[in-house]
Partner chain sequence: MTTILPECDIPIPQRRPHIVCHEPGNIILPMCNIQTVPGDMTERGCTFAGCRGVVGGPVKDVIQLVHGPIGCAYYTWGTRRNLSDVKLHRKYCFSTDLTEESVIYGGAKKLLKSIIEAHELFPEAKAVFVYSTCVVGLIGDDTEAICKQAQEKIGIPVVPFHCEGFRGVSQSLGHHIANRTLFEKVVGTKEPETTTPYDMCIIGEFNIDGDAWIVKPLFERMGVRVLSVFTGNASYADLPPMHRAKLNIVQCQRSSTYIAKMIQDKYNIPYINVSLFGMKQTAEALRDVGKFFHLEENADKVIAEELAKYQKNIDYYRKRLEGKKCFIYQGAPRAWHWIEPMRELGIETILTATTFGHKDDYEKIMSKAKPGHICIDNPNALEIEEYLVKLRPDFFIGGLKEKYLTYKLGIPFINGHSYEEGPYAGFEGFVNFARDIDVAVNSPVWKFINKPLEVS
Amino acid sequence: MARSVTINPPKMCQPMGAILAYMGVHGCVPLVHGSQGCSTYPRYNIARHFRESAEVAVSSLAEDAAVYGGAKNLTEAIKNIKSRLNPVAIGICTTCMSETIGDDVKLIAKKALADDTMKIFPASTPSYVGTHLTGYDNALRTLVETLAVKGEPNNKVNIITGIINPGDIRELKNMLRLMNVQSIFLSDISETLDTPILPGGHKPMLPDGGTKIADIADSANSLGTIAICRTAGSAAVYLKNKFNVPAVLDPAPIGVANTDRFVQNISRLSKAPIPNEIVIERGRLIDSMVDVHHYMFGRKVAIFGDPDLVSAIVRFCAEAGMNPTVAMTATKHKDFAPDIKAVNGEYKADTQILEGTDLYEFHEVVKTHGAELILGNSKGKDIADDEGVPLVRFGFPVYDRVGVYRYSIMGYNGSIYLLDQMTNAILGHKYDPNKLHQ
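In the form predicted together with its partner chain, let's see this chain only.
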């Protein structure tokens, strides 16, 4: 992007990602060290995507902190959270404010705790560096760096999910269950951000679920780490360098080839055979692709979102015979362009690669290259409206449709669901319903 001004960015700031990573840890309270907006805005966005209350504490920095530093506020914040909630842990993320005034969060946090009964994870997440994805990565690496310790081999596989939906995590767990492989999810929001209403109307302030501290500690003893989001892979690299835990950084398991890779990786690390149930699920995905190929072949599709998800979805669209015209991500990542180029080579496609740019430019390129379908989050609504094409929503945030967080687009089952959504959008938009009876 040659412009200085950013117009309609599909990216958020680091604290958002860090908060999501901390929300996947059992008994962990996220604490934003910054101005009040720095917690309120992420909370608002998390609440409207997951349709779930998202409690985040804040050190409420004000003018005096700009002059004297934020140590007083952070110390008081930690003490107050501890005395009120006595959580297992506090996950601190820094902001523009606290980083610019130069607070030594680690030192302040250490001094604030008289004893060692509560864990503190201080991640450096100023908003002027990176995006929500690097924020997630920083917080996750902080968790692993703080906790992981060498012990007995546990025969488990670590899975780093990145920012995906509770439905996706449940689907991945289901696949691992079918393969009879035990796992540690780093981290796991599948229950903390998708909690049930239980009889009596009770809501614990710290929800059940989330990855246990002991399991994060145990991640040093696993058979290997599979990061299905390479933007969140630095914890895997840390475990490899420090504890010799093999690290596999791979595309998200969406579509046939990428899900195959996921299954093969699990099987290779755990020595578990691929069970027939998984083969059947794979067969159903291919069956579903056969069923719809004549509706989807050659259809132009433009895709935007977080790089790992976009590159996996581009490949899946190509597998389904579609024509991915534009692949866009606001967050630069070294693997993104090679991923798309590989798909272009294999499928004789000509997908335009847009990296580190905004939706204004995405829209301009979509106008030139065409799209009959757009895939992206809710921020793509206006572009889809302007182009008169449907938008199938995936990623974060999706707030103008219900249930998107609940379903999976990953694994063979999730891919079927995604393909069905895409096909139905095309059918609803392009085909005369009277001719679709058979």
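Now that the form predicted together with its partner chain has been shown, please provide the structure of the form predicted alone.
There are no partners or other molecules in what follows, just the one chain.
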């Protein structure tokens, strides 16, 4: 029987994603044009996952704004941010309330800083449509549309990451360094949300990291754009249509085949050869899969999360000889089901596909098809407890473990780490009584 309610949705609202995109820009302060709760919720989740305080401003709309509009609040918020933090830029994201009121955010922001050179990026991100990934995509496209300018070729490759961890971005940067390829990350939270405490105990109000405004402007002059999060790839499409920058929208580089595609795309766009260090990293991943094959072969695994990460992990589990029984995402995307069906065809699997639904339905399918391991964020803990199986955490948010954001599950090295996590979860949960498997 069809349900008329959503139970335990594994998704967040658009402003959450827009804030993360803005926090990857150097010197940029996100500003939520809405009620105080609309900024408290993202701040709370960012602090729980990244263990960092997040400078997120809010225009603090109340009942009177619903009648008279939010122009006064937004103007005061922009001026307060300017006087207190003096940032390089402000990234505005709208909410259900400001969108319903019908505030002309671009015009209000322009009037508020009429004589100022500070950059302002207003993105439309109402919470009653889309998810955190839609918000991330809208904010990122706003950044590129506002700043990108055609100039001289820069011999760089743009990378659109989507919502991944600082450890993932650092691993991707390491692979690019090994290939001697320069890059522009759109955007880059590897330093802004994993900020070091430097000698003297100094920690700046606004972190030093993030993609610089000049680099975003220069993205129009790159060799190409690789979006490893197709759900947030519209900025790549914009750069292609506007500036003829080649766009590659591919799965996340997790596992052997998807990481191979990432490396080959980098090599093809930059004309850089694949160095022996990368070949050795790939060989170590293959060796690690052989090492644990007798533990993992045939193990039933259920996976939920953001579509690009889930489809990539489903393929990696199949590569490792596991049996993915359920693949679920709350964010619909046209490539998700074809990705899973392709894995089913190649590996003779029968993975059930759940798209645009909730964890209640995921749990029901897990009961039917079985799972010895669940992969997802912290919202899967209760299901794992009910079914008596381990949960390996990935994605966002992970709030009941520390340090997850530091480590990568991407590239050959990150895939080894993910495989070790899965194997140790299986071994730690129930050691096989068959001595031949010990």
